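Heads up, the chain below is alone and in the form predicted alone; it's given as structure tokens.
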Amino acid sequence: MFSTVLPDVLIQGWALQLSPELASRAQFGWTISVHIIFASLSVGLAPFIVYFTWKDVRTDDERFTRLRSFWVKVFAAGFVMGTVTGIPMSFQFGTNFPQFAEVAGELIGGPLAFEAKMAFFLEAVFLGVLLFGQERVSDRTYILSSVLVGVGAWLSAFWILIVNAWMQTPQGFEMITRNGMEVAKLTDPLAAFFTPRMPWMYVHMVNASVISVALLVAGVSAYIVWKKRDAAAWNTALKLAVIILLVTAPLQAVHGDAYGRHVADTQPQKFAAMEAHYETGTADLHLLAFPKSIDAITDPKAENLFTVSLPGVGSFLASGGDFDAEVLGLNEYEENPPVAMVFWSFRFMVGLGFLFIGLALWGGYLIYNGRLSESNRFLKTMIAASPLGYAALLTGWYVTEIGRQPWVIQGELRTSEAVSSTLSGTEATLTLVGFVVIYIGLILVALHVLRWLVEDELRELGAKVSDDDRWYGPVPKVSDDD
């Protein structure tokens, strides 16, 4: 009786009234949001793994042995989680977006197959060598294994971003009729693979991944150093993470500025949504924006926001040097993306980017003065900041993906046309709920594994880890006297 009554009760609830399009978009957005955390962990952690492995083998220094062992385990856990969370996304092309798969299959099938056979298996095989083969292979082979694991991770990002970059700026194809349906036929593989968006997206995404992992390494290192000041390995890791942030955080700002001009040239509607620019004309750059009313949160416009803006700078960025350049407004388009999500995500991402530059400069100043591990305030700040790189990465991804709406393939296929015509709102919403619950469970498992590894490291270092003194979040329980 329960099995027959429950669906009827649930169907009357508001949650199951989501349209197939909205539920499918939310489901894919949720799964990729979780997957990208683990995928970027592999990409960003790869150079750390290579460096720690090389230093361990060449110097036989206990510091690097400890760091290599710890972060290879973290990499392995992230790799497993990335695999588990990534596989369902390919099935969603068929279950939720079969029209997209039909139209774009000839363009996206090759890169996705290359990602699996060229990158995934390369990474998986040599990760096994890193985990279990140090005593079974030569030192040179062991170092090479770390390099190939990193190459596999970066190749994986390369092939996946080829697909996404093509969806943003499609080229190298022609639309033909096949079985009564308009589909994309590959005509120029090089043009399709190396679209105008590809180099911008790849550099920005890889650098964002390195920043996210550098903040994670800094946060974990700061916590262990805060618990045990003479932990030589973790003092070294903290210093290395700060140095990497000193390079990558400013680079992301400079590259992001140029990337923004490219977006203005190729996707002017997305650029207008990033600045909530509705009226065609010169565009200001909003450094800070605060809603004047509740409506402004969901519908940001010039008249309902309090902004600190630079007049004409939006036009300057879009044109590459002209403060008076005309920027198309959102009112010129029949259908716009969810402007609020794009606008606020962009502000959040940029704000965090400048915060990371500030943290890097603060850490660099402490390194210069030889006080990096002595500043409790800096250590606690880096612990708190450890997840923020992923927050910036995700909001940047939301700007990229949500800002492309209503198109799934820019200018060629609308998202509403890509959704399965046989999928009901009830079916789509039930699977959405299922994915939310399962993926939350996977996130909790990943956090538990990280906490377990940190506590185990503290025990090996001789630091006290009692039931009342465990790490349950990014900010440790500290007093003013610490």
Contents of the next structure:
Amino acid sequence: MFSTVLPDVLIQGWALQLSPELASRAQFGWTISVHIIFASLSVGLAPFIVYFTWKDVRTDDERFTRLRSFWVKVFAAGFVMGTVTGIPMSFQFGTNFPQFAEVAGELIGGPLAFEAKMAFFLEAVFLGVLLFGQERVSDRTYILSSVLVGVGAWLSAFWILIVNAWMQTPQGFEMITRNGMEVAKLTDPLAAFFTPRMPWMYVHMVNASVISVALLVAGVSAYIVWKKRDAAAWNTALKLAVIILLVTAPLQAVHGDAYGRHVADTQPQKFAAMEAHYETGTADLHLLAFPKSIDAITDPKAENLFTVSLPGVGSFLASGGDFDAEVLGLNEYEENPPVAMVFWSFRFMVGLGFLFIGLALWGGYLIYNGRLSESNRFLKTMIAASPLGYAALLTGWYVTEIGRQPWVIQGELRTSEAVSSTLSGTEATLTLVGFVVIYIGLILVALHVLRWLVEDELRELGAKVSDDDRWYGPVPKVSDDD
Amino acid sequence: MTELVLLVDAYLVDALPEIWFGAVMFALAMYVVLDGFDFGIGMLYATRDDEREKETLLTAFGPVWDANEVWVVAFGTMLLAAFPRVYSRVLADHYLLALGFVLALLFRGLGPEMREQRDDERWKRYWDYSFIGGSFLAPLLFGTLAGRWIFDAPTLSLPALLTGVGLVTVSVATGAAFLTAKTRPRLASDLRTYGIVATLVYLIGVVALLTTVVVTDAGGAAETVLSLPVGAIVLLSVVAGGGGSVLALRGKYRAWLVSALGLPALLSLLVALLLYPTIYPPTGLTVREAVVSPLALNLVTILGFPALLLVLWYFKFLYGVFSGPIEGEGYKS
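Alongside the form predicted alone that was just displayed, please also present the structure of the form predicted together with the partner chain.
What follows is the whole complex; the chain from before opens it.
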């Protein structure tokens, strides 16, 4: 193949050359980690864009013109990043996991094609209108464009999660032999599309996207308000973001609890990994867990942890009310996912989830007192919290995806069987390095763009930009929004 | 649920696998035609030094390139939905080409978007390189991949490389035709020359490619190449290319655009003819052997075809909104 052209010797002599399977998994995991940040930015930001566009066009309020213009720029940059990182992903099923694509093609091909045709096109076409077409279309069409962009983003998530949920709780198919290979044949489309996992995943994921964006909006607004107190638009945005968090953050906790029970029912191995529960029997909930040694970080067996545990609460959560319920332990299985990654990712996600509820309540209390933009401590906390939604979203995704290993299709196809048989370690390592380097560059670019957009906004507002000092200009009384 | 049961045992119409082969090739054609002129704009961009002219070129494709690019995802996922084995083999067997192509697309896509973000000469210059490099490499790698697929040929072989070069030159031709129809006379007449040269190189390239295929019988396609339909496509390409060039010289740029867009469309038709009835020459797999079961195919037909019509309507709307020549700053919001 290409091996005659490429400096094979260079790479083969390299101690770090990985196996095709490990390199493919790392590459897929890494590319989806970066992609998901931008994809969920579109999903979460869409309702904000619709609201700002609608208010901007329908009222003559300068605040919303400002907010629309700023966040549409963020949306556009994020959408481009999402597109350029998403296209490689749509091909990686074939390049790195062709056996998976072939086995599952009948089940996943339809939804993925619908995603492109019903969602991705919708978003891309009407984003063009939203970005460049305000002078060329009527107000009504312009608002409609923002709505259609949002519908596109939410539909994208819907079709993609149909595929992912099917991989977690597959049904609606039978295995047959085609061209000498065992493949899944679609037998019941409704069952295959609306798998037990689908509604859980969709609500959890869309809500996580909205929470992440609300934190981002709150953080950016807090920063601008911190620099310039009388920035009316940004006071409005901060308040809006806090109100949205007040609804979405508690919802996520309640929903997550029920989702956990569903996972215990349908993927007991993943549930056991989330709780580092090894021996079948009553499961405790490790509220706080500290590793006794470095080894315990990489293999968090319950006996290797100092824990503050609630006895039987693991059983309670898994069964929905029974403290003595038997929970299957990891020792029941021949092969387990990397337990440490699942266990600690889960704790990280849940911990952050509770932090978000706390932040929302704090902000709500400040709104109630009319002091939202006056508390420096709150503003600084929100600035610091702005990336945390994405941290929670990513770790949640790791729980879902790493937690189901060794299966790519739960109970049907192992990840090791899904990897390309023609792929060499050289090729896989080479592209892994390429993706890591390029995507790190991409993240840096995205962060710079966000910083510049914020700086431009501050400059337009007449605030000090150049250093990190407070805004020492006159601090007028905060205008009473809404 | 009797209706559903009816869907299970047989294809909605007997020729549905062939129709889907046509649908997949249609998505490929849409991609090659639409993103083709985007690539062409990217390559022609390299010939511009003046900042205002560069802005004009970017404005010309700014609102549409993203939507154009989605056709490659539509092509890939439709191939997966109807012919999963072909999708997986094509991508797995051409691993580096496929990933190189998507990375080239990444650089092409980021370039114009990112250069706008900062008024800094060095920043802009780097993103210009990214845009130009991506616009050149993407069609080259995609074409080479297609050549390998159709002719079962190694990467460094005439059939594969000529297909790659063919896609590059036809992209420049359509890009130039698109830009001349959208810009002011001075810039248009300048770009016209590149377009005409690219068209002629493309036509020579296609003839060279088909000659090579006949001589070496690459992919067992010699017989198909010598058939009447392929001859007709070549003849039509020569007419469209030559006639288009004459129209361009006479300044009839809209007519040139129509005939120029015909070239990549004819090229896609050629690809379909060369493949059919085999869909993956290295394994000799035919359309009928590679297609999914009736229920799955019927389902993607019932849900997918209306969606496809809707997509075509969106495109009509999008190009309607942004029709006409670019004036001054163009379509800024």
